[in-house]
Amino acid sequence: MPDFDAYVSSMEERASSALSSTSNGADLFGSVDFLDGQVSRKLREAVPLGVRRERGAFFTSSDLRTAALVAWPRAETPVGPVLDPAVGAGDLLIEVAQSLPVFSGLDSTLDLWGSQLHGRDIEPSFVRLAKARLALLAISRGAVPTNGRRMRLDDLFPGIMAGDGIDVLNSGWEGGHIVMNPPFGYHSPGFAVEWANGRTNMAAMFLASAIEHSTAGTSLTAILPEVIRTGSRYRRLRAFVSERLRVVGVESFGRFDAWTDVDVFTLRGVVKEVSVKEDSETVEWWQRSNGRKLGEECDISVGSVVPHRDEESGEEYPFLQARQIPLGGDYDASQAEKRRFTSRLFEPPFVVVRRTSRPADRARGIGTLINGADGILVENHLLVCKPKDGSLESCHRAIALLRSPKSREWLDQRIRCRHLTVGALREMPWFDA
């Protein structure tokens, strides 16, 4: 990353120039943008979307760090140390730096900051940035330069180096606080996991380490992407969490920022002891509902044909296609085209609903009403829901249902990620009209 390089070794002169001037903090900066915007702008100008994707290389904007460390303590009293292992640019360091004491003597101020504050981070530039930062921020909150110390940015924060933070969690975080915003790409584990098979989100390898080899009443501050609170494959994992961690703070927050199309949570907690038997606490990782729900009324199900992979042998039935298939209204299966497969057949009457939206998609949840062939195959993009009557009448009930507004806002609450899930439309309340 040249170009970004760049940038950061501008920040380092920055950093140093203010280091070794004898001037308050406030004459020195007509503004702080290097805490916000700027950081992030210049990643995205200097690094395409592909490599910053690759090496989950996305700045944690001012408004969500904010929403992740409300609850951090505000008063300007050392908290015990803190880990960033995913430090980045260093903005939720920065963000718990805002609440740390300010000495008249920079040097005294650094020296503290630099024993409470903790990171680790993969690209050495960004460790190199978050430094400079900080550094800066202390400045920029009114530290100066005494006694004639000259204070190199290399030696400040010893305690932020190059590394990979996974490896700093496994070996067993000793600290008060772990706060983090860990990359959201996929790999597979280097590590026996029990909660996952094969590749799996980076972010759940980050909390599930934190949170195992963490000492007892260590707090626990993340970012996650939401797939990890509501999406099936991490059942397992939620499960592990509600068992090893006192929650204290499940909150949806939307998308991560105007440029980045993936909606994210923050989650607070406190690391149980594992040798003290606690009783169970039912972690509510989203809104639960009373009453009758759709899963009660319709047998639903993911359709069993995956395009492009799945072996076309056996007789010819009509096959459904979320591309193919109108948003809304009735569709005659007849008209669909034919394949070959020996898999699970739908018999209609039925309602599909398209499994790819994301919260508040004009798609999300329209259910269509299937009629027609006697016997019909559905592609694995479609979800299904059969009457469990079988009646006509009924299809158009969930339809109606489906269609509502107060189930478009409930659907948008509890499942913010790009994926609909058998289990959401199980849970669906069955709302009046």
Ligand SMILES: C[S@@+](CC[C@H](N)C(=O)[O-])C[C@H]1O[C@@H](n2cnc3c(N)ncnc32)[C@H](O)[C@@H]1O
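Positions refer to the first chain, counted from 1. Take the two forms, find the largest set of C-alpha atoms that superpose within 1.5 Å, and that set is the rigid core. Nothing here was measured: the structure is a model prediction, and the numbers come from that model. What changes on going to the form predicted in complex with this ligand:
- The Cα position of Arg235 differs by less than 2 Å between these two forms after fitting on the rigid core.
- The Cα shift for Asp299 between these two forms, taken after rigid core superposition, is smaller than 2 angstroms.
- The rigid-core alignment places the CA of Ser334 2 Å or more apart between these two forms.
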Given for the second form:
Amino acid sequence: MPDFDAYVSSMEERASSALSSTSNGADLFGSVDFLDGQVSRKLREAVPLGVRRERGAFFTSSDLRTAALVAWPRAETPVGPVLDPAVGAGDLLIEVAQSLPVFSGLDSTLDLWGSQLHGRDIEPSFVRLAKARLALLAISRGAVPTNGRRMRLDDLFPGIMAGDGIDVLNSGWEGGHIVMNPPFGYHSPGFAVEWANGRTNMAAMFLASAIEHSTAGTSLTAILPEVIRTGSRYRRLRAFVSERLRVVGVESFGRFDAWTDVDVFTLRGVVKEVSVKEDSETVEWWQRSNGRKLGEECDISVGSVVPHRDEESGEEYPFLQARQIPLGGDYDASQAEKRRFTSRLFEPPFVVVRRTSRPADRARGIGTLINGADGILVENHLLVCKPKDGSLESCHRAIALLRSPKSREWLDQRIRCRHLTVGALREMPWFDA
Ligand SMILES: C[S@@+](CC[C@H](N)C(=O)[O-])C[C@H]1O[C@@H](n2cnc3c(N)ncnc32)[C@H](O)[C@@H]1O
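Structure of the form predicted in complex with this ligand, given the form predicted alone:
Now the full complex is given, and it begins with the chain already shown.
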């Protein structure tokens, strides 16, 4: 990342000259843009999106870090050492450092901050940048350099260094606090984990390692992709988290930032004693309803044909495909293209809903009533909602429920990923539609 390195060097020069100046920080900085959007902007300008995705390099905006650390104690005395195992350019530690004490002398301030702030990142230039920004933050908050001691950036923040964050988590963090916005890319763990098969999200690996290996009482604040909160693939991970973390907050944030199209949530909790099983309470990952649910009235399943994978053989039947049927209204399946396949057939009347949709999409959760032919094949991009009593009237009631504003709001909260799931539709509360 040569272009970005030039920016990192310029920030280091700025920090080094501020460390040896005796001016007050407030005079040194016209603006404190270096604490927020500037770094992400420089990264976007210098490093192509594909490379940033591969490395998971997306820095947390001040809005998101404030939301994530809203409950962080604003104490007079430091709360104890804090680790960010994927520290990037230090944004989460910057938020933490906003509530660390500032002494009049810069050296004593940075000594204290250095003992409290710990981080790892596999990208050494990010680590250099994190240190420079933290030093600049201390100066901008009013710590004044004295002539007495010469400070070199390299010697500051000895706990922040290049390295693998999973390794540091796996060796057991005993410092007391972990904050993280880990990479969201997919990798094979390389070792067996009880809650995942095959490729898994790196964020899930960071989360599980933090909870599994940190000492009891460690507080955790994590920014994570929504798929971990609601995706069926992470059900076992959520069960593991519920068992080992006393969860105190699960909050959806929405889109990561204006340039990064991933919805995220924040998770806050305290690591439990491994032996304490009796209070393994069920975590409220989403709002649940004790009343009647859609899944009690209808059988919900995914269409069984995977068009490009499934060989065309057997008898021919009408084939429903998401891109060919109307959004809402009725559809006579006898008009549909035909296809051969020996798989599950659906008998009308039933309702289909598109699986692919994003929160707040107009099309999200809109049901189309299917009638017409006997025996219909349905592609796997559609969810099928078949009333248990088989009646047309129940289909209409399900469609009305699905399109009601309350249901749409509930669905956006329940599942912020791109795919609606069978589980989410089954759990949909039967609001008075
Ligand atoms: C989403 S960014 C977040 C950075 C920072 N914590 C923040 O909130 O802005 C994730 C960071 O993880 C780093 N990373 C990727 N794999 C890592 C690993 N195995 N160990 C440590 N850091 C890693 C990336 O270089 C990137 O800086």
